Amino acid sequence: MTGAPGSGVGVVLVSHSAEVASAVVRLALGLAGGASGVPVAAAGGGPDGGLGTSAELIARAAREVDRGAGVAVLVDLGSAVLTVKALLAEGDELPAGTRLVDAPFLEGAVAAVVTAAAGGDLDAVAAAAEEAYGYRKA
């Protein structure tokens, strides 16, 4: 986790791979100029350290980045989506104001961190990440 206590919207990046989640955190922070005030955490891999997703790791990461302004959770695919949805449905596993954001993992993460670093609220962070679906590469 990175970021200063008392900062705005937190961002959690959930991947089936711990290495991928951590790498995307580093890339997003680097492309956001360090974004030192943005609390960002990686929640990657399964409970055994292998590939997969872990509800416990996701919940822990969300609590680590929660500063009371909301937490944007971006996921890579499949069961990561289902795990976050199950945590949200349970109602008490994630901090209040936690939102699953429907966005491309890498591009959305960069947009979310940049927007959070600029002081955007949770709606703005989620919108920026979701808009990343519209980025054309050709």
Given for the second form:
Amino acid sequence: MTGAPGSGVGVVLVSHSAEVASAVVRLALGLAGGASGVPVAAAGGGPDGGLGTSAELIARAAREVDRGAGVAVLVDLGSAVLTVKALLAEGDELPAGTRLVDAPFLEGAVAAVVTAAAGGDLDAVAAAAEEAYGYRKA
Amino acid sequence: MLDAGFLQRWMAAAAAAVEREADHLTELDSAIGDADHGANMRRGFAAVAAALDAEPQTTPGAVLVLAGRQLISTVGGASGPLYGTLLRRAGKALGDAAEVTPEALAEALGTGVAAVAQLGGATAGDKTMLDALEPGVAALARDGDFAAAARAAREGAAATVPMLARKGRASYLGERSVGHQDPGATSAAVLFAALAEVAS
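Moving on from the form predicted on its own, kindly provide the form predicted in complex with its partner chain as a structure.
And the full complex, kicking off with our chain again.
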């Protein structure tokens, strides 16, 4: 657990909807309280601005939040998952140290941003986000 | 033997065929999906055709790698990374050869299909594009006959009608997915038809 705020892990939130992606960014930053130093970016909506996934927006968001300590990418559904996997397979589309995190989108986003704000490294951020699957609601 | 020009003509024919079939693909997708398959495929293959016009490639492998990359970047739905992976992996499998046999293309496409299955976590019978891709590639591998491959892919797509969807948006419908032809298998058959058209 090293790294000062602003120099740590970046977080990218990929949703089929631009509104969902940016709202979850706001929610995560809000619940993380004082996490203004965490680089978080939304990549929402498709190439035509409608519902869908844009590889270009994802790549741009990842570059935007990359501070050299890794980028955790959280995704919502179907094509968002597959597009990030395909971009990672391409090799040079996303910054080195970019990781697709297997986590529930909203809960995972909050956990990832809080952990990144606390100075957690990429492993810690990913683990915190994945742990959100373990929280049963009923 | 097939050269870069042949592969470019395939991609151009695929773009034209997708354009012709876009409304039909969207109609199929509105029954069991989110009604965007035609528009997504049209956007993707138009980008492929434009990219290959702007930057003609000199080897069959390079044509497919560039086409795959365009699909991943521009489609916007799950068919983008899936078809993009298919073509990109096939292109990489062909390497730098200036000309390839139909059997070598079949083998390379087989590598791509395996990558698609892995990426989507699907197998034949799940009512996906694999149900047309696998028989199409298998027929091409058997005797290098493009018309036979197109026929096998079309029959594979038709065979998805009674299947229960187990992947993607359609899987949420459960039994209600039965009775509809899978849009992804249909577009895969369209791509094989374009290949046969160029070869004839």
